[in-house]
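To begin, one chain is listed below as C-alpha cells, in the form predicted on its own.
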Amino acid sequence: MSTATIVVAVFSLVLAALLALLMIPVLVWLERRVAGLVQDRLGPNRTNVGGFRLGGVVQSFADVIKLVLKGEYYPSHIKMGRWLFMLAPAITFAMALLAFMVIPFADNIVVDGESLRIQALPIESGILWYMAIGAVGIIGIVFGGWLSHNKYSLIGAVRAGAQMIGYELPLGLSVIAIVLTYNTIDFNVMVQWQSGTVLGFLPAWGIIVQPLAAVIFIITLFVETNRAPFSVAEGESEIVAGYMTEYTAMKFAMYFMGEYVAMNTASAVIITMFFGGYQLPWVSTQFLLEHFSIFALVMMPLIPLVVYFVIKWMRKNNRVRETVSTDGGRLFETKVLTIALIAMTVIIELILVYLALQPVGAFSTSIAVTLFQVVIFVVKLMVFNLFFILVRWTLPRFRYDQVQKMGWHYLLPLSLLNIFITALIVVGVS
C-alpha cells in the first residue's frame, strides 16, 4: 500500500467522521433556529463560552454536557434483556453512522497513475450497503420499544417496524429504477453519470431523468429517518414518546443523535443519486481539471461578497438593547469573528491566485479540484438538511393509518409503474 493511498484513506475517514459527527450540533442548532424563525421567535442564542455564542451553536454543546452528566435511570421493571435494552440506542446510532461511510465526497483523485476514492469506505456497491445498513438500523428501535416492557414503547416499536415494511418496498423499487437508468450500483459512477446533459441543455441529474423515482425515494427516506410528518413511532401526542419513553440521559442522546446522523445520511444519499453529488451542473471533473484557473478567477470576487453578507448578517443579529449588560460581550465576539473571517478570506484569495497561475495538469490543481468538490458537496448537504427541517416545522404529523395508506396504496403501485416505464425507455430507446 502506497503512502498516497494511506493519506487519501485517512483524509476520507476523517472527513466522513467530521461531516457525520460535528454536523450533529450544527443540525440541532439549525433545527432550533429554523423552528424559531417559523414560529416568529429567536431560538437559543444566549449560552456562551467566554462571551462567544456563535449564533447559538454553543447551546448544542451545552446540551451534550448536560446529557453526559445527567443521572442515568434504569427501569426496575426490566428484568431480562437489560443489556440489550441498553445496547439498542447504540445500534441505531452506529448503523446511521456506517451508512454515511460509503458516500463519495469528491471524484477519484489520481496519484502516480493510481485512482483513489474519496470515500471513507471505498466500495463499489454503495447503494446496496446503504440499504442493508439502513434496514439493520430499525432493529435498535424495535429492540428499544420491545424490551422497555412499556405499552407505549411497544406501540412505537410496532409502528416503526410496520413503517419499515411498508416503505422499504417502494424504496427498493425506486432504487431498481435508478439502477436501470445509471446501469450501476456505485455511488461515484452515479455522480459521474450526472455530469452529462439531457436534451443537450438540461443537467443529467437524477431528479430530471427519474422525477417519479426521486419523489418516491425522498418520501421513503423521510419515513426511514422517523422525521415528521412521519414521526408516528414517537408520537408524543399519542404514545408519550413511543419507543424512547423509558430512555434517559446518554441512552436517550444516542437515539436523538442517531436521528440527526440518519437525516444527514439521507440528505447525502439524495444529493448523490438525484442532484449531481459533488458535481456542479454541466461541469465534469475533467472539465474542472482542465479549466480550474477560470473557476479560481470566478470565485475570487464571489468569496469576499459572500463573507461581506455573512458579516453584515452577524452584526445585525448579534446585537441586543443598549441597556443589556452583555451587549459588550456580543460586540467583542462580532469584532473577533469579523477579523477572523476577513483573514480567512485573504488567505483563500491568495491560494486562488496561486492556483490560477498553475499550468494544466499540475498536482496542486487536482488537490484543489478535490477540495472544491468537497465544498460543493457540503453546501448541497446543508441545503437538503435545511429542507428536512423546514418540512418538519411546516407539516403536521400524519395519522398512523394515513402513513400506512400512503405507503401501500400509493407509493408501491407508483414505484412498480415507474420500473415498467423505465424498462421500456432503457430497452427501447437505450
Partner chain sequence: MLENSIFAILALFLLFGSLGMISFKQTVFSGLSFLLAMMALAGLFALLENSFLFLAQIMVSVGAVVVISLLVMLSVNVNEQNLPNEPAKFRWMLFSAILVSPFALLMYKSLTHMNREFVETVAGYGSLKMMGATLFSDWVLPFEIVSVLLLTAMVGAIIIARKEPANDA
Contents of the next structure:
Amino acid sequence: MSTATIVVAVFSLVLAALLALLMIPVLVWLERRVAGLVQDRLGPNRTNVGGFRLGGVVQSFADVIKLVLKGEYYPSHIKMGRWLFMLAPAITFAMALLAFMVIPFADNIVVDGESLRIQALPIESGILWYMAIGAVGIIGIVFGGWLSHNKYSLIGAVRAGAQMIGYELPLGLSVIAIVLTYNTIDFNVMVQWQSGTVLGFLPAWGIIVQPLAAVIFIITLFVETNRAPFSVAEGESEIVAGYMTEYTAMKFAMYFMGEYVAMNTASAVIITMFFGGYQLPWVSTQFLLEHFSIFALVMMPLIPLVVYFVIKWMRKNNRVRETVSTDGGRLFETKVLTIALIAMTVIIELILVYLALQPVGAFSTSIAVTLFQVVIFVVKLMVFNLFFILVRWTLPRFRYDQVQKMGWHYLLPLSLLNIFITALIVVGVS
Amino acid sequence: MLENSIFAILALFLLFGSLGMISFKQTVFSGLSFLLAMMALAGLFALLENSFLFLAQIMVSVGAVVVISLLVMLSVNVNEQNLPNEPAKFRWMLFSAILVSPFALLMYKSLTHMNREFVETVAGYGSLKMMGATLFSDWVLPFEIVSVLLLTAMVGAIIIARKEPANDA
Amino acid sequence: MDKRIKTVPRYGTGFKDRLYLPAIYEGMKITFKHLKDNVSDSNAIDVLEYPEEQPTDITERYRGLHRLTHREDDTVACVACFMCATACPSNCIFIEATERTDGVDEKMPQRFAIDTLECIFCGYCVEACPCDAIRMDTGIFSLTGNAREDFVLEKEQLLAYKGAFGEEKSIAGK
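Switch from the form predicted on its own to the form predicted together with the partner chain and give that structure.
So here's everything in the complex, that chain up top.
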C-alpha cells in the first residue's frame, strides 16, 4: 500500500464524510430559506454567532444543538422492544450514509502508473450498491412505525413501505435500460462515457441519450427518499408526523438527518448517471489534463468577476430595512465576508498563475484537475438539491392511491417499453 | 487470520439470526432476526469475493423479501394476547436438534471428506460481467426454466390473492 | 335529456393534463421566478420584521387584552352582575361580589380575575356587559410571563390598563 493509495483513500473518505454530513445543516437551512423566499417571506435570518448570520446557516447548527440537548424519553405505552425503537432510526441513517459512499467525486487520478479512484468505497459496483443499500433503508422506517404502538405511525410506516416496494420495480427496470446504454454498472465508467458527443454537437449526457429512463429514474428517486410530492409516509398534515410521531431528540434527529442525506445521495446519483457527474460538458478528463493551462487562463478573469458580483449582491441584500432600528451587526459581517472573499480570490489567482505555467503532465496538474472536478461536482450537487427543494415547495402531495396507481399502472409499463426501445437501438447502432 | 475471524463473526450472526427467527414469540423480532441472517449471508458471499451475489442478496432478500414480510406482519397486526402460548418451546427445539443430529453428522463427514483442491479464481470472478456472461451462455436453459417457474408462481399468487368477482348476474 | 340534469364538464383528461409534467414545469417556472426575484432584492420582500416593526393594523375593534373601565367620577364601573362570567364560553372570569362603599351603586367586585390562558378572546363578555365596564380595546396582543400564575389578571391589573383608542371612561348611562 503505497503512500499515494493511503493519501487518496483518506482524502476520498474525508471528502465523502464532509459532503454527506456537512451538507445536512446546509440542506436544512436551504430548505427553510428557499421555502421562505418562494413564499415571499424571509426564512430564518436572526440566529447569529458574534454578528455572523451567514444567511441563516447558524440556525441549522442551533437546531442540531437543541436536538442533542433535548430530553430523551420514551412514551410509556411502548413496552416491547425499546432497544429496537432506539435502533430503528440508526438503521435508516446508517444506510443513507453508506449509499453515498460509492459516488465518484473526480476521475481516477494516475499516480506512478497506478490509477486510483476518488471514491470513499473504491468498489466497482456502483449503481447496484446504491440500489441494494437504498432498499434496506426502508426497514428502519417500518420498524419505527410498528414499535411506536400508535395507529398513525403504523399507517405512515405501511404507506412508506408499500410505496417503496411499488417503485423499486420501475427503478430497477430504468436502471437496466441505462446499464444497457452505458455498458457498465460502475459510476466512474458511466461518467467517462458521458464525455463524448451525440449527434455531433450535443454532449453525451444521460438525459439526452435516455430521456425516458431519466424521467422515470428521477420520479422514482423522489419516491424512494419520501420526498414531496410523495411524502405520504410523513403526512405532515394528515397523520401528525407519520412514523416519526413518537420520536424525540436524537432519534428524531437521526430520522430527519437520514432523510436529508438520502436526498443528497439521490441528487448525487442523478447527476452521476444523467448529467455528466464531475465533468464539464464536451470536455473529457484527458482533454482537461492536456490543456489545463488554457482552463486556468480562462478562469483567471472569471473568478474575480463572479466574486465581484457576489460582493455587490451581498452589500445590497445583507442589510436591514430603514424602518428597523437595530442593525444587528450586519455591516460588520458584510465587511468581514468581503475581505475573506477578496483574500480567497487572490490566493486562487496565484495558484492558477502557478498552474498555468506548468508543463503538460506535471503532477500538480493532475491534482488541480481532480480538485477542479470536485468543485464542479459540488456545484452540480447544490443545483440538484435546489431542484429537489423547489419541487417540494411547488407541488401538493399526491394522494396515496394516486401514488400507487402511478407506480404500478404507468411507470412500470413505461420502463419496460423503454428497455425494449433501448435494446433495439443499442443492437442497431453497434 | 482476519478472514477466519470475519467468517466466524458472520457465521455466528447467521446462526443466531436463524435461531432467533424461529424462536422469538413476537413476529417483529423474528423479522429482525431474518434481516440479520440475510445480511450475514450476504457478508459471507462478499467474503468469497463474489460481489454480485453480495449485492443481489441484499437487494433481493433484504430489500424485497424482508420488507414485504415486515409489511405483512404490520398489516396483520396480531395482538400480543392472540399469539400462541408455547411453554415448552426450547425443550421441543432441543429434542428436534437431538433427532436431527445423525443427519448433521452425516453432512459433516461428507463435507470434510470432499475434494480439498479448490480452483483458482480468475480475475474478475464474481463481477457482474462474468456472472452475466456465464449465465447467458452456459446456463441459459436452467435460467429460462427458473423464469418460467417464477412466472407460474406469480400467476398462482395473483389468482389466490385476488378478490373473487361477483358471479351473480 | 331531462332539463334538471346538468352535465358538468370534466377537466384534466387531455393527454397533456394526464402527463402532468407540463403542469409541473409551469408551476416550477412561477416558483423559480419568486425565488429569483426575492433573492436578487431581499429588502423588497413584504415582511414585518417583528419586534422592531410592530403591526400596523390594530384598530378599534381589535380584541386585545381586557380592561375594566372607570366611570366619569373615577369609580369602578363594574357592578358584579356576573353577566360576563355567564356569557364566557371558556369559563375564565372569576368574580366575587361585595357591597359597594362609595354609594354610587349597590354592588362592586371584590375579586375580578380573568385567566388569559383559558380566554379565547371572543368578546362575548364585552357584548354581555350592561355597564360598559369590561372592554377589550387595550390593543395589547402580546402577554408574556414565566409561570402560569402570571397569566391570571386580577382586578387591580385590569383596572390599570389604559384603552388605546381615546375612550377612557365607561359610556354607559350617557
